[in-house]
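Starting off, we have a lone chain in the form predicted on its own, written out as structure tokens.
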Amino acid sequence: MMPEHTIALERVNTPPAQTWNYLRANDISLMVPSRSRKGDVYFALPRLFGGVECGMGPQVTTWIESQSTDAQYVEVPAGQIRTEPIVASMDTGVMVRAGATATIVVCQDTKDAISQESAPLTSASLVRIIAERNAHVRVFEFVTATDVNQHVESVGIVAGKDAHIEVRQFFLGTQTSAAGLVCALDGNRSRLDLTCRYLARDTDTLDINHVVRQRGRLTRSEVHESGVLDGKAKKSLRATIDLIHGSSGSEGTELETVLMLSDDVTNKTMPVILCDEDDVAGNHGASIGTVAPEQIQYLRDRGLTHEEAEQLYVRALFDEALICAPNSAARDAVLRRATEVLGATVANDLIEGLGLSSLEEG
């Protein structure tokens, strides 16, 4: 019998084509808390957002909507360049009108984590974005907190004609993280550039699902993932580029690089190209391995221990995350996690590298 105040999210974060059944890697199941919303008045997003496909699927969308205390709707007017980042809440919808520019920050917010005695402490985020023609949208995602048991993050993006979407993801913490993203390149000449960086260590579980639906003609997608696995961490990454009928002249590329620092990690990399159009190009690949012995020896000859040499690769992840963080809250979250992983001395070095004596200066 399921414990009271909990919900089972069964087989979520699934790819469009489930071709990896023998690996049992097509999905993840989670036990999540369920708090009562009886008597609450909830502001829902405009109906248009209900048609946005999200990475973790409708089951997760329904659960987050049921647990969020309110929905946040932000509209960027046509032609406006919004310099202040939009900070996403638990349930957020952003409409970026024609020719507008916007930056969206999704930073794991532990103060709103859902708590029930019979279920893991869980943080969650649901973000839906509609970018009209010629819009330029930058999305930054940061998952860094270890004071919750699990994090669930689902993102859906629709891009119109000539829209450009840039996504930078940093999954650097939390015992169990499940994150899915779908970007629909519906408009002709729309483009997605997605970069994902991750760190999983100890007994962490990281489950990522990336889907690009290329419907428009002459669309482009560049999806690049890389990360470090250590300890007994388990990571699954499903990456699908779907070149749909009618997307003639489109190109899609997906590439992952995995660095394993332990013999006990479990890595599952599952790239898929789906194609229903002749005049298209789809590419994918993966590079999985350890630090080359000659590289380790080179660094040891210069005074580093084996562990310190390997940690340089981890440090590089945090360095990039700090450089990309568009606001002080994101930088603060990355710094806290860097302090936990690398120590206070190294974390302070990273801040000094940005030319800041403290985060508050950012």
The other form holds:
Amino acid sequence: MMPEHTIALERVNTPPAQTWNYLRANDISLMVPSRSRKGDVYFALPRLFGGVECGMGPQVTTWIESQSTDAQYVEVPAGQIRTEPIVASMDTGVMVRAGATATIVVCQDTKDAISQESAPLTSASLVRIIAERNAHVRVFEFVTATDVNQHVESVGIVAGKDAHIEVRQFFLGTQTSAAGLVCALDGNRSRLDLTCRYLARDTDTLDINHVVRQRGRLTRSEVHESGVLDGKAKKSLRATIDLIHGSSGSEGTELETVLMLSDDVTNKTMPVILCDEDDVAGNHGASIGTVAPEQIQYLRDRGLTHEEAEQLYVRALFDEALICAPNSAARDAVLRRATEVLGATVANDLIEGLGLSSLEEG
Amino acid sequence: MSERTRTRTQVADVDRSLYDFTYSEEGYERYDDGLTPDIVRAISEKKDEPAWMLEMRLKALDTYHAKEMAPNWGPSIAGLDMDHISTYVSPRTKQAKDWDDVPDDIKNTFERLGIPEAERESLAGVGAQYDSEIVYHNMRDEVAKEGVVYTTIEDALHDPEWEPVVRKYFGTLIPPADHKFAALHYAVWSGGSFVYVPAGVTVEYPLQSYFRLNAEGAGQFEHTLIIVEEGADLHFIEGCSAPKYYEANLHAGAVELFVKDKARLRYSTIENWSKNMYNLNTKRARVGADAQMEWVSGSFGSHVSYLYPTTILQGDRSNCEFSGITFAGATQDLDTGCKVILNGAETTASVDTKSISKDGGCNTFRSSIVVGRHAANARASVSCQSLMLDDISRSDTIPAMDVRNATASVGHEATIGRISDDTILYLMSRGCSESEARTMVVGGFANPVSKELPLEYAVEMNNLIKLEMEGAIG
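Let me have the form predicted together with its partner chain next, following on from the form predicted on its own.
Whole complex next, starting from this chain.
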């Protein structure tokens, strides 16, 4: 029997097409806490956002909506270049009007984490974005916290004609992270550039689902994932490029590179192309393995130990995350995690290298 | 960017007269449609089987009824109604060793398919199955003298020397509980081949089994069991075809391959079932140390296919190569691919597949590469290329990789696209018609697979592609 104040999210984060169930790569099931909101008035997003498909699926959307105190709606007027990043809350909808530019930061917020004795302490983000024609949207996602057990992040983006979406994801912490993103390239010549960097170590579980729906003509998608797995970490990545009938002249590319540093890790990768149109090009590739012996030898010849050589790859992840962090909250979150993983000395090296101030110096 | 317009050529019907001919079933033994314990008992009794086999069949029937199909799986098989499928149809003839002893209509069938001719020219042995029973089986004397056994499972079960061997291996690699249609297979299996190649023996010419399903509304459930002992070498070819009916036919065979240490087995298939066929076949190989398993697979027919040959690389340094091509035309929804499980250290796997979709046909390529914890330094690569010949067809690729050893290296690449207009224009500027240019490009696309086949089968495969392409260009 389900404990009180707990919800089971069964088989969520599923891709549009699935593989053999016995591989256990199609989805993730999570137990999440549920706080009672009886009698509360909930300020929901405009109904238009209900039609935005989100990466983790409708079960997760319903759960986050039920747990969030309020939905946050932000609109960027047509033609405006908004320099101040929009910081997403637990349930956020952003409307980027025609020709506008916006930056959205989804930084795991543990202050708002949901706590119930019967389920893991869980943080969550639900972000829905509508980018009208010619809009340019940058989305930065950072999952770094270790003071919660579980994080759930579901993103849905709809891109209009000539809209350009850039997404940078950094999954660097939290024992269990599940993240899904759907980007619907509905408008002709709309484009998605998605890069995802991850680190999973110890007994971490990381479950990622990326879906690009290419509906418009001449759309482009470039999806690049790479990361490092260590300890007894388990990672699943599902990446789907869906070239829908009518998306004539479109192209989609997906590439993943995985570095495995321990024999105890489990890496599952499922790169999918669905193609219902002939005048398109879909490509995907995956490379899974360890650092080549000759590369390790090269670094050892220059005085690094094997472990130090491997840690260079981890350091590079944090380096990139710090460079990308668009606001101080995101930067501080990455730095805190870098200190935990690499030690204070290396973390200070990183910020000095980038000409930034340390956490202590504020 | 300017909007582009494209013209498309007419699509005509494909001429499949080579395969689309039938003979009357009059006088044949045909069991009632549907699946009951009585039918299963009747099949077993007809074959005078040992008790353990009947027990296995009845247990499998229970499993079949108990198992559900996964709701999130592949093309629909809703059109397959087991209450309207006869699981056993047999011509009233005995198995022959000479084509002259085979009834004329059946002999004519295999003559038209070129089997006796291929046997004379390039095969070490042939088995020919017509509906549920093997009607012809023969092997060259010099191969038999080397100790090679090529017979039917039924005959092996009646041979005191081979019955224990069949019992030891049968149903162990593909257990009846593997999936719903594996269970169905074990309940009603009939026909197929048993091959045993002793240690160190190289069979110079291939052995071939050809499966022909003539009966309407019937199923074929042959079982192939091949054991290639240590250091032995065999090439086995499997061919299949059926005439087209408007009622569903079912093929749910099983192929179990045991490749012992340092042995090599090449298993080639040219599948050209008719387009009313549900081809739900299961194939699996277990490979020992330093051994090699090669699959060459051409899938052209069937209405719906679920076909994913599996290789378990159990022994250290064992190797698997899979080359496959799938051609899906009008009314076809073919879900094909392969699975490789790398358990041994320094095992290697290479998967190279091509698919072509046209006239509204649907292709789905699925693969799984699983690298186990003990597969140190394992290497695997998967390449999947899909060609779309029009905008009413569909092509999906759904690969999965599960890697649990840090020293392993797994690579995957896939591309989906169409023949570029530039390529066609280039060939046309050098004197080819559009039709010739397209056939040439598709032929070149399929060439890496067809070149893996013996010449006469490569010719058949190329003819099939040409046959299909003729319809595409109009």
